[in-house]
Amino acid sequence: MAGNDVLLSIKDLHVTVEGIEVVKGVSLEMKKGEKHAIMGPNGSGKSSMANALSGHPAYEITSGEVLLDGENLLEMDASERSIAGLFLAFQYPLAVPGVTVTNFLRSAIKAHRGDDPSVLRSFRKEMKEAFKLLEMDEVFASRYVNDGFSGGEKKRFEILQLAMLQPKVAILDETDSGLDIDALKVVSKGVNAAHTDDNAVLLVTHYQRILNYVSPDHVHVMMNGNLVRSGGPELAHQLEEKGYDWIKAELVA
């Protein structure tokens, strides 16, 4: 059983997509208050692992163990994983025409906290504060979810959900992709505000630039479906300077 301060424990995780193994024995442990980053080239399995952990039906976990705050994540469906405290910010957030942002957020909050009147009374205030944090105009509250949103607006809305839902473990799948520097700073501010001593954040990214604003405690390199190197923030700077070829060369040496 994972220790009391361990929020996410992954042991020997294997994942297949359409019969092809894309995650090949990943083990990772995240404790309360920690920020981890997984970096790696395209096709290394980073997003596949994130989607599998969230319960995406296209990603089959064939073996391994995943505990979320001591509970068996693999026995839960996707909605149960969310309610248990796992959050995934999507690399490509989908539009939901016909569902307003306000109704979407209210339903999510009710699913996570119940429909006690006090929860619903505080909802509007929390939503207003989250819009302010992510520097989004409150007119978005009446718009349909991600419908007609720019790429940057979609990413801000993902982090707005993070701020409101307050999960135990947040997995951010390439949240920095497609963002200009101003949007990146706002999104990073939202991530830092949502991170506390009682939760954990896992950033999945190609590039070091978001790590200039969301400083990780641990950096891992993923290649060919496995974590091949781990270190501190200095590892991200090495990757930014030297790319991934030097690690590939060491692996085959």
Second form
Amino acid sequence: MAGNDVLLSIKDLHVTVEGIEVVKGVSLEMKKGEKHAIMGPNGSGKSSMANALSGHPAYEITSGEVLLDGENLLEMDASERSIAGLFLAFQYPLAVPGVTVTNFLRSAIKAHRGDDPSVLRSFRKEMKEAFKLLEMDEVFASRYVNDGFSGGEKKRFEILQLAMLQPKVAILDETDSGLDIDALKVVSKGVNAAHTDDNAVLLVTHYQRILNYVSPDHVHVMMNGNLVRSGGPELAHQLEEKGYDWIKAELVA
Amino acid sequence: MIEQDTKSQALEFRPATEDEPEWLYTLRKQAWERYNEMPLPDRVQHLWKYTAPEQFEPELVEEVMKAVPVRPNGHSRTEQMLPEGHDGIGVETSDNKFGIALSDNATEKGVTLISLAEAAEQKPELVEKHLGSVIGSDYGKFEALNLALWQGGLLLHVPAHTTLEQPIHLKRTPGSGTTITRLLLVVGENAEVSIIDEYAGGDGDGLMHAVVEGIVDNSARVALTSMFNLPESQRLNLTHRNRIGENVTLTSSAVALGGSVTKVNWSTQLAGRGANSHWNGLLLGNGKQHFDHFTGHHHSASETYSNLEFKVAAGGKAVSAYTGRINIDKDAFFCEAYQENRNLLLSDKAKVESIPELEIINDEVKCSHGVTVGALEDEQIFYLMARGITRDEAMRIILTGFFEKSLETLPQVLRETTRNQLLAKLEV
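The form predicted in complex with its partner chain, contrasted with the form predicted on its own above:
After this comes the whole thing, all chains and molecules, with the earlier chain placed first.
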């Protein structure tokens, strides 16, 4: 494939949090239309990597290079990364009391597309469609962001934002965790609807379960701050059967 | 200070006019004597621990006395348009000009809104009975000063069984010297009214002493919104106390945005069985603003309920000191009292203090209080930034959210303007 098909290029990424190195030289390339999954046990550094890529202030990128559609991501703050086309679905979405879902989404859309009247006119319609896609009741529009939402509702709202913001690269940080099977199906439907030939999705997950619904082209295994194995979808099934110990054992040997 | 006290004592306290009623002259003269007798408030006492009382001493008491107290023939009325959506407006400026307008509806229902000086002549039965009855000359030095030397001031009387659907807006504007003003608020049985009590405008580095006395009779429903919008060169010392009767519902809101030094002492006595008082305040300080709020809910009757929520955000080098007191008397049974104060520090140099004071001499109560102090959460800011919103905008959105619940308690006519004022102040 041509070089300009590469949407996300990560080279030798190192990340520290509170002085401890948690990502130790990850390299990864994602092309348009691809879906990748990063799997790994707890503490392997996969969520740290997702947060660092999105510009979380607690995660310091000490070295490496990250290009988003050719642009140097590391020179941008979190909001600029979002405008550039990066999206993070949070593992633990935060409540913003007193701020309605509608106002929150409108602010995000305005930040991305400006406040031209035509943008604001189509906003309501798009929001309505997104609610339908995520099977969320429209009363959520006037509720405060994530305030009193159940775990499943929070995750749906993350994917709703993904669907509305249409990023080039979406990183889903354990979006599947804590979801019952019905919610998982709805969330997966949202992810699949948002995925096109022109964007890319990076699923960060502990379990193989969500991969039954959002099938990745590439699966990577992350351990101790590094990608230790990459393969196709079959790698996820092997992990499901044998667990992570199998790879650990191989690495030692 | 001693020198000044001697000087003011030497001033002869004369009737304001030849025909000042005897009862009023006596009341004021006694207050004047109390003012001179009393020392400045003790700073060890909680009420003045965080704010120096010296800065509220009028610089030239002679000047104040000359201007005060103005009788009806000494002040003028200016044309006043009644704004849309209001049943009344009363604007008072430091040069003793009053602009007062009531809706036809309010006038027909017998509502009175006149200057306190006029009221002493025209409604002596009301004024003699109530003036100084809730905040008398023994309340404190500055309260005695106020009772002795009020210049302007208003009486608002809402007769029994009267319902006003739209608010009455009262606005006091200080000048560059000392302004002493007073509101006497008398709400009759089963009446319903919404009052906006605003301190705003004016130029120069003036000092305003204000007193609000509220007497609310049984089963009345009163919404009382205090707006502190003075320019950042003005000092305000307000003592506001309500006495509410049986089954009264008092819903108070306070919006503190302006002023250089704002000292507010707000309290309500729940004096009748089944009385309810809700207080919801918001404060946004920046620059070198200094705010000192005291709130008191005094439950002296059984089965009374109070609830208080105060949201404070301080940026720049602003200071907010808050003391929240709950008193429940020995023979006030089955009361409920709740109090919550949340503080956000928007800069390293801003300071907040929060002191809950509970004095409960009855076992049959439900009572709780809570205080939080913290900065804006980085995680929360990051969440908004990760959606493309800039850091500054994210902080503004989170802060307006912080205040949203308080904004919702405001009368409809104030909500949008107050939200915009908040946003404008957050831009700074």
